[in-house]
Every structure is written in structure tokens, then in C-alpha cells.
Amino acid sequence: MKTKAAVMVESNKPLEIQEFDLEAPKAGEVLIKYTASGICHSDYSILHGVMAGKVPIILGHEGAGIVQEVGAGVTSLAPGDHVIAVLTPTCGKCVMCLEDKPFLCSQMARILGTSKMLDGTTRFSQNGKPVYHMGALGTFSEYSVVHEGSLVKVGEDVPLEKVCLVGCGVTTGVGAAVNTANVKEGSSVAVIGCGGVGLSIIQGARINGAKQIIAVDPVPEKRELAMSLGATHTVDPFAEGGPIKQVKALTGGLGVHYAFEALGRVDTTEQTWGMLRPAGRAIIVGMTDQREKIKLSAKGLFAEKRIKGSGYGSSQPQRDIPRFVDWYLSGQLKLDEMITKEINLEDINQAFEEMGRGEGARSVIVY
């Protein structure tokens, strides 16, 4: 069949709208019709090179959608049954997923790593030759050949248009809040970054009944979003005494229980140590460039400061995909007011200038 999609063809260029060759899912997989797709960091950061990506490559990896067809052994899922797609396949089998921990799932990582499936082959193909896709995923084309466990059926009255966020950014945020640092009730939180990762933490915050919540962002709007969506002040780096003082300002001079970075930065991870009290624990959500090293003060350590990093929210998607959509259709969780605008596949590139520049939250594309 043929699909409609946008493709990455070189690093620093603009994403280009090309019809391709999709091929029929095999044992295990899943065709699938998005109606949405939220559009991530992850997707720029693999456009302007900061994360690998093999070209040509069809971005998105936070979609929704319906079933169209099932490949043999599916047992799971049925044509007419609405999704969302997740980033870990959920295998199953390997170390990790028997462990619980499916967020560090080995096939999540070899997919995201070969923009394949797991045979070592590719569905997408032009004139020919293989096209990638992000994740196995490549929600930014109208259909998509995905793996099962890839996939986490929701309700038909949910609307896909907002949930499709639920697969990448609120997972991310939410369970680092929920899941990675179980924020305690009553306790105080800074979050660096107000995305959409950013304001998904400061949500589950919320939801876990954390006192204090102070939003660190430089962009005044990005901070009055925070606020109508559970920070309790906010602050801008680059005001007088920068974001250390002022957190510590905030807190009587001690700090937070838990420091949260959602910008993927050197400087702000380390920001993240220099903001929590004794004992306190910095969580660390944003996607940093691996290449990178971190200095942080030895001083802390016996103050029993903690670091941690998050994956994929420390997830269990058949567990927490349901709930935290259960939570959006129960009023607790706020997915509308994250979308900043829904958008046509054809002015993906200018959600990503808009991106660039550090505007709104989240756009959504509608199919």
C-alpha cells in the first residue's frame, strides 16, 4: 500500500512530505492508521543531530490510532481497536522485561538504535530501497506497520487527538514523578524545563500531592502554563542570583526533595544537584548528548544527595498507559491545555522552527 509521510533526508534540513511503499505487517505486527501525532524533542534532536538517526528516516514516535490489520500470532489486538503507540516493544523475554522493567526493554533499545524492526528489515520502502522509521514506530506518516507490543489498546470514547501524547511526553514526565522518584505527598519539587516533558512532571507532582512545586523556565508563558497546570511559583534562570538561589530562596534556604531536568543540558543537569536539600534526589529526564560528561560537587554525597536518571518514566505501559488515561478522562491530568495548536502533516516544519525557538508546548498533528 502506499502512506503519506514526512521524511528526514539529511540532518539540519527540512522535513519532506513523500508518498512511500508500506509493506503488510509480518508475525507479530501491526498495521496501523495514526489519527495523531504528538510532535516530541526527540524528533528535533534526531533532525539536528544531537541523536543518531539513520537517513532517509521517518520520524514521530508519540502517536495514536486505529488497527487496520494484524499479522499471524497477534493475539492482543483487532482491527477496529484504538491505540496508542509506546516506545518499548515490551518483548517480554529478555532480562530486563522479566525483571518489570520493560522502560529499558533490549529490543527498545536495538529498534532505537536501527530504525528497524526487529527481523533487521524495514516496512517503509521507496523506489526500492528500505526506508527508516524512529522507534519502529514513525508516527509522522498516515500509516505504520508496528510491533504488538508496541501498542496499548484504550477505549474507543477516548479522543486520540489527545492521548497521543500519553505515548512519549506524559509517559516520560508523569512516571518520572509517579514511577522513577514516586514524589512523596507533601514534599517539594523543581522542575527545570517546561515542554511538554516538563509540564507532564509537574503534573504528576501534583497527582501525588507534592506541597511545592516551582517551574524553572526562561519563557514567561511557558511559566503562567505551569502555574494553571500545578506549579505552585515559578522562576526564570536568568533573573537576578540565577535558578540555584532563587530555588533555595524559595525553600527557607534548604532545597527540594526532588530536582527534576526535563531540558536534556549539561549546565541545567548539574543545576538539578545544587537545588535539592539533604537528602534530596535529582531526577534526570531530559535527553543529554551522550558524548557529554557531568561535573557534579563532591560535597553533597554526605549530605546523601542522590542522581538518578529516568527512562521512559520507569513505565510499565499495559499498567500505566490505561491509568494515566483514566486520569485524563477523570479531570486529573491536563492534556488539552498542553496542546498549544493542531496542525496538518504539511506544517510539520514549522512546529519544529516554533520548537526551536521555544514555543508552546506541544503541537499535534491530526490526520
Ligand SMILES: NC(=O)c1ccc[n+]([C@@H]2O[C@H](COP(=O)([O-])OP(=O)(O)OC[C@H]3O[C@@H](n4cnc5c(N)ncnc54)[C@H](O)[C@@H]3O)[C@@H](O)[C@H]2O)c1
Second form
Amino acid sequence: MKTKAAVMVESNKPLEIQEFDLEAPKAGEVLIKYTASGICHSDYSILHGVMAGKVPIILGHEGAGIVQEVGAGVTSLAPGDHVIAVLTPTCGKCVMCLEDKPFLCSQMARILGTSKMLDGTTRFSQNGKPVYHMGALGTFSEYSVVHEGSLVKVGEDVPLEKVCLVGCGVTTGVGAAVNTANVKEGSSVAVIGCGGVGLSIIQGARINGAKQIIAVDPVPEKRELAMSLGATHTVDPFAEGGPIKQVKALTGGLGVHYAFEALGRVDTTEQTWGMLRPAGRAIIVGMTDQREKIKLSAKGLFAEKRIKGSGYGSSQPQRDIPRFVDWYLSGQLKLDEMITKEINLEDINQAFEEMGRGEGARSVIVY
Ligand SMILES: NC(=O)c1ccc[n+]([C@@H]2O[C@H](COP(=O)([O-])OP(=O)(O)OC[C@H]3O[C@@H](n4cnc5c(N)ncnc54)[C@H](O)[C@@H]3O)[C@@H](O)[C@H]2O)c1
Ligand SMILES: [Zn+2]
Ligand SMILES: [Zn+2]
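Given the form predicted on its own, state the structure of the form predicted in complex with this ligand.
Below is the whole assembly, all chains and molecules, this chain first.
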């Protein structure tokens, strides 16, 4: 069959809307019609060469849609099922899956590294030449073929154009707060970077009962949004004193229990360490250029500070995605407020430019 998609043909160049051939699902695979896709900073990072990606590649990994057809041996899904696409194929067989860490599934590393299906081929092509798709998802295409384990079923009453955010940013952020850090009730939290991921961390910290949540972002509208989603204080990192001094001042000079980085930069990662109180924890969620090195003061080690990375919110997708969708349905988790606008696929380059300027929280493509 044919499908329309936004393809990256070269780094730092606008995506192009083109038509592609899409093969039918093979064993263990599913044909999905995406109804919506969010745009995550990781797509932006691939486009700008911060994260590796082979071209031509159909980006997008924050989607939701409806199952159209299933390949041989698919038992957990059937045509008509409403689903959220997830970053890990949760193979259930690799060492990490067997250790109950499907968010580190080694098949996910393979898929993200190659942008091909697990059998090493692609389902998309153009003029007989293979076209890659990010995370073996490619949610910037109206139709795609994905692994059965990359989909989590949701109820038919759930608005897919909202819960698509749970596919990446929300699970990453809420999961970082409630799983990776397991923020304690009554604690203090700082979040550096209040885009889709950072705002989700703020919501996870609020849901877990944090007493003080400090949102750090240079964009005033992001700080306002952060306040409406659960932050108790905000900091403009470029205001006098800089982010560390300002966060410390808000915590009686002591620093926070948890500092999250949700931006993907060396300087902001190092800032988390500086704003921690003794025995505090830095949780690094942003995807910094993997060739970079981070420098931390040795002093913090004596103070028993800890630093931990967070991958996909340390989530168990089959457990956490339905849980986060339930939180949305019960009003605890706010998604509508995080969506700045719904756009057509054709408007995707404008949405990327806005992301580069720090404007808006999430743009959602509605097919
Ligand atoms: N660890 C994971 O599993 C995982 C998953 C998804 C995304 N990510 C990463 O998370 C990061 C955030 O993604 P996003 O989609 O929320 O990005 P985003 O572009 O929507 O948000 C980034 C925010 O940072 C703010 N910012 C810019 N400069 C700043 C500064 N100096 N100090 C504080 N804030 C500043 C911007 O105004 C913006 O609000 C990215 O690096 C992305 O690749 C990681
Ligand atoms: Zn993402
Ligand atoms: Zn696995």
C-alpha cells in the first residue's frame, strides 16, 4: 500500500512530505493507522545531528492510532484496537526484559540504533530503495508497520489525539518522577527545562506529593504553564544569580531533594548537581549529545549526592501506559493543557522551528 509521510532526507534541512510504499505486516507485526502524533525534542535532535539517524528516515515516535491488520502469530491485538505506540518492543526475552527492565530492552537499543525492524529490513521504501523509520515506529506517517510489543492497547473512549503524548514525553517525564526517582511526599524538586518532558516530570512530582516544585525555564509562557500544572515556584535561569543560586535561595539555602534535567545539555546537567542538598539526587532525562562529557564537583560525593540517568521513565509500558491514561481520565494528569496546537502533517517544519525557539509545549499532528 501507499502512505504519506514526513521524511528527513538530510540533517538540518526541512522534512519533506512524500509518498512511500509500505509492505504488509510480517509475523509478529501490525499495520497501524496513526490518528495522531506528538513532536518530541528527540525528533528535533535527530534532525539536527545531536542524535544519530540514517537517512532517508521517517521520524516520529509519540503516536497513537488504530490497528488495521495483524501479521501471523499476533495474539494480543486485533484490527480495530485503539493503541499507543511505545519506544520499546518489550521483547520479553532479552537479559534486560528478564530483569524486569523492559525500558532498557536490548531490542530497543537495536531498533533505535538501526531504525529498521528487528529482522534488519525496513517496511517503508521508495522506488525500491529502503526508507528507515525512527524506533521502528515512524509516527510522522499516516500508516506504519510496527512490532506487536511496540503497541499498548487503550480503551475506545480514550481521545487518541491527547494520549498520544503518553507514547514518549509523558511516560518519560511522569515515569522519571514516579519510577526512576520515586519522589517522596513532602520533598522539594527542581526541574530544568519545561517542555513536554519537563512538564510531565512536574506533574509526576505533584502526583507523588512533592511539597515544593521549582520550574526552571527561560521562556515566561513555559513558566506560567508549569505553575498551572503543579509547580509552586519558577526560576528564569538567565535572571540575576543564575539557576543554582536562585533555586538554593528558594530552599532556605540548602538545595532540593531532587533535581531533574529535561533539556539535554552539558551545562544544565552540571547545574542539577549544584542545586542539590546533601544526599540529594540528580535525575538526568535530557538526551545530551552522546559524545559529550559531564564534569561534576567531587565535593558533592562527600555530601552523598547521587546522579542517575532515566530511560523512558524506567517504565513497564504494559503496566504504566494504562496507569497514566487512567490518571488522565481521572483528571490527575493534565494532557489537554500541554498541547499548544493541533497541526496538519504539512505544518511539521513550522512546529520544529517553534520547538527550536522554545515556543509552545507540544504540537500534535492530527491525521
Ligand atoms: N531519557 C529519555 O528516555 C527521553 C525520552 C524523550 C525525550 N528525552 C529528551 O528530553 C529532553 C526534553 O525533551 P522535550 O520534548 O521536553 O523538549 P522541549 O524542546 O519541548 O523542551 C525543552 C525546554 O527547555 C527550555 N530551555 C531552553 N534553554 C534552557 C535553559 N538554559 N535552562 C532551562 N530550560 C531551558 C525550553 O524553553 C523548553 O521549554 C530532550 O533532550 C529529549 O531528547 C529523553
Ligand atoms: Zn521522545
Ligand atoms: Zn527485551
